[in-house]
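We begin with a single chain expressed as structure tokens, specifically the form predicted alone.
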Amino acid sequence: MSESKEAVAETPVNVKMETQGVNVFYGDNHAIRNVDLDIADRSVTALIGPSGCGKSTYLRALNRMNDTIDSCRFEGRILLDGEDIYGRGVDPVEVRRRVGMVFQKSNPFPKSIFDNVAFGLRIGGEKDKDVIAERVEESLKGAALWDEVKDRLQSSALGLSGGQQQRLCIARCLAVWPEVILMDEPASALDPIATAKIEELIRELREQYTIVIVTHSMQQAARVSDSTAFFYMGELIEHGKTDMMFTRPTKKRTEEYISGRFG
């Protein structure tokens, strides 16, 4: 047991977002009820449970992106870094710099390939050509994209297969520096092979980022994530590392919905 112990503290967590008391509600519908978690840096955390559930609200809870529907409401602390995301004074945008976020539909502009990765350097105010297009390229790479599209990088991006296109948009959330990177259901629209270059570019990018992923495929959730969170009506019913999550779930509720009972 000692021995256990010890394994446990030499391997120390080091979290990057705390969710503390996080109640978010709809008008009369509150859709996040009472919500503490820890997100693990430089690791990938999978949010599953059943649709409606609340996975996507909470996700959006982590970069204010819930701040633009008017009839939304939020009560607790999100910490980022030790910082309330929430605090007074705190910009929005420049959080959402900080917590990027990848949709379930990729949605490029209608621009070339490469403005579309640039949109967000050039709203931040980078003028200077040359680091623009060295940034361009090297998030280009980061999403494992830069050897398909270097030949057109002045192509519009809708020419882009599914697949690319989601990659592109990865790309264009790498190319302001996030820390975090939200990513709700990243490959449910894609086919399997789509999938699968996602998948392993999320693997990749936890070495230099902390991931959460909202996914309603718990194999993929078991391919992709170090930790697990179940939600279920709106709460957190259970969080872990994600072996255990699967084979060892501690909650009936957990056990019941990854075994396929209901859901």
Given for the second form:
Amino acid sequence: MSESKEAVAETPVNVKMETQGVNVFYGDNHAIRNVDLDIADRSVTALIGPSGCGKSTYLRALNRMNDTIDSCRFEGRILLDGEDIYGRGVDPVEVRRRVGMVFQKSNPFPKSIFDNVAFGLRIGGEKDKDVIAERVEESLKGAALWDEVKDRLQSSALGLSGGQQQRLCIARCLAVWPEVILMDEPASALDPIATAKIEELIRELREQYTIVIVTHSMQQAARVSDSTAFFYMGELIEHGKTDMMFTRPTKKRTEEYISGRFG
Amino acid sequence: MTEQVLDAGEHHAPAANSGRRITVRPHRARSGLASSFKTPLWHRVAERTIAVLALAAIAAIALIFIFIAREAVPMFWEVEFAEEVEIRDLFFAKEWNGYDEPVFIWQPVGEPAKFNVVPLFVGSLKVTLLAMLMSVPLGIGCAMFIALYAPRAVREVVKPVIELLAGIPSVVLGFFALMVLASWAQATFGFHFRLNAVVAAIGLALTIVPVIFTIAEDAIQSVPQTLNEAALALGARKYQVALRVVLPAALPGIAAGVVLGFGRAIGETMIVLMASGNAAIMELFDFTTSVRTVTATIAAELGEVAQGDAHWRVLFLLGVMLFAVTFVLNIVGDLAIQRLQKKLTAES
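Alternative state: the form predicted in complex with its partner chain, after the form predicted alone:
First the chain shown before, then all remaining chains and molecules of the complex.
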């Protein structure tokens, strides 16, 4: 684990989220083993690794989504701007308002496009219609969807294509001003063109947001991320700058996975 | 498909795949003269059987309607019927001898016999609406609590128990309403009449709550977990997820439960027969008076009338009308559910 820290230390950046000695258990299954990982501010961190390696579980630990699973147990500390999100008296709802999430399968609500994006604002207590309308437009523009839907904001979100639905989910997430956006294989169910749009969007969002993305595609990790973390069997094997990871990985396991020898 | 791919790959299969066994496409037996694209006989038989069974169910309902209507319809031309009852008096108020205003009266053993169906339908609707007012919020609330909030242990006990309630014979519930509930309600609310619409409606609600609960609970359970997660990830609290995401998404299913509950309520006989007081009082808004429902009237009187006389025909007319009302309400309910569903899935 020491290598990964050195790799990050080479180029000093602001750390947005710090993970310290994180263990996650599902019942008796020790899914995440003692992971230490720093996530740099305003950058894209890719989590890669074979299926079942724990990368999604780790991702869901970052906004306390695992709390919704009864058998799930957490140990360790995750700091967001230096504050432990698993600390005593921390409300997971408040954590999730700052750490948003986009899921593998697009999951728009069966409501209109407008209502989907406005949902987060409304449950947050925003009543002013003008503020909501303005924020919906900003968010849809931020997710590069505005031009495609501006004439049919009131029609059902389920009428959009798969790629549009996923960008709508990103817009919905942006609307509540998150600081960190977690993405769980956001393009895995999309065709190459829709995938390219999502990837372009991720690169744009990096200017303003801290993004952590789980991906199965190493090409995708190479294209969109600044740093990459390789998980294997619930452990963080290696973490470093993406170009270094893909050209000169320091661990044998990483090299084997990246060169396609297993996974 | 697989075989074809492997066949093609035979010549330039990569070394890594050389260990895999290549299967040869089995020879297809051609059956005699028939085209090889024909549907096999067994599949055709199976499909026909299913179609016949489905039609039989529809035919049964149609036949029931026809046989009920056959007993009622002769009233429109029979001389014997006309001598005893005027058709107009079945539906409109009439100033009978000894009354100083036109009234709606159901008095089949009176002299002359008075068969006005309006007070019976008023009774049925009063009891049904009151029962629905009690059981819809209770059933849906209970379903939401069990599906979304209750810990698993509670759920596993409460759900079967409520569903068991649906299995209690209605005569038992009627007895309970008649003996226990009525006395309790009178002591608590100070009713003038011991058996009244409220008591009957409470008894009725006992049978409808499980119907609405079960269907609503299933509808809520079948809302995709991904929607829950989407809302939680946006910082929704649990009650917000329940009220703003799960409930709207489950609404078509819940509405189906309500429609079914309504059908059950308006058709329920034994509980209202026992607990409603059975006085056909034409009173629209006072729910503390006794009522006589359509179903209870048919059940109580049909066994004691002479086949084919005026009273007999009117009772069958009640049956036809009840059938029609239920049928129409079901269709309206179905249309409403379809519209809801359309709103929830694609398109504007």
